[in-house]
Amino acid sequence: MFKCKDINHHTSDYLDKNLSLWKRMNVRLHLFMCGPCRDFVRQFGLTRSSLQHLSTPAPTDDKIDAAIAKLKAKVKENQ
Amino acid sequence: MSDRFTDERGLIEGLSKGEDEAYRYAIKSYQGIMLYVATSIVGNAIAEEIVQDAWVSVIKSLSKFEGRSSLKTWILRIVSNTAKTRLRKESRSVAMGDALDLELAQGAQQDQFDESGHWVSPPTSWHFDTPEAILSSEELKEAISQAITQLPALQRSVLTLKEMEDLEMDEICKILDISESNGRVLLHRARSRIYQVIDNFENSKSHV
């Protein structure tokens, strides 16, 4: 039977669906009889679902600038 | 910026043709994840140069690109394969060994738990139900996006894979050279981290 600290540990495998049908069984038990750990997955997927939400952060304008001549000037000189 | 980019065909055909907008487009989208992953192989020091050296790699192969993954994907794997030559040269091949034992080892489960496995003290209900009534606070916003760039570099890459870029964990597992349970392991800890920064800040406005 599985823990709070097993659930703790389980939380990622058990949103991405990478759990065991036994293992997954076993969350689901757990989570039937414990508010606290309900309260901690929920709040877990809703994190996940935020950074879903999010964009990697792009490079200021200056850098795009200078990111291309400094490939354009290396594919000259590649060529 | 050109919608005809967002096509990825477009945007082999600008970059093939060297357009300075496709150029633009390119390296808009595409940089800051190059970065990451190439810091996570080789440290912080030299990734700006692998990325450099991997985007002449992509002008150079474009012709090559079959399209049997995303032009993303492809790229990434420019990267990923430019910094473990890069790596193989300087015989510096223990470094990433080294960096995945060091995240592993850290951040391990704190003391939330007691002796028989349950919480200490229960999680804090949080008052936010979606992902949007979180990212409506800019300052949470900020507070999370910076704690994503402060995690370490082999968490940061596999959470922005995941997460905001949408690869498969095989997929990322092979760009970053790892196996898949390290790779869910290093997401879980990313998340974590992400999850105690939300957790704090509800803390903190239910005290005030």
Given for the second form:
Amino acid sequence: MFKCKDINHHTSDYLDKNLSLWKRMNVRLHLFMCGPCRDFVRQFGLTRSSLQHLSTPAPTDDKIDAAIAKLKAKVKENQ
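Counterpart to the form predicted together with its partner chain, namely the form predicted on its own:
Excluded here are partners and other molecules; the one chain stands alone.
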């Protein structure tokens, strides 16, 4: 059976479903019996999910050039 340090090591693969059946069963058995590890895996998953939703793609050069052109036009209007 896995120990807490094994859960820590395999958490990412467990959440990505990249573990063999045997390892996945060991993780689930440990999580069934260990509340702190259950909390850790749950929090890890929530943190990872939150970070994925926060990430935004970098703007392209075309979008940056368009934004600069708009700003220049606004400055000219206000002069």
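Residue numbers count along the first chain shown, from 1. Only the largest set of C-alpha atoms that superpose within 1.5 Å between the two forms is called the rigid core. Remember, predicted model here, so these are calculated numbers, not experimental data.
Core-aligned CA deviation for Lys70 between the two forms: 2 Å or greater.
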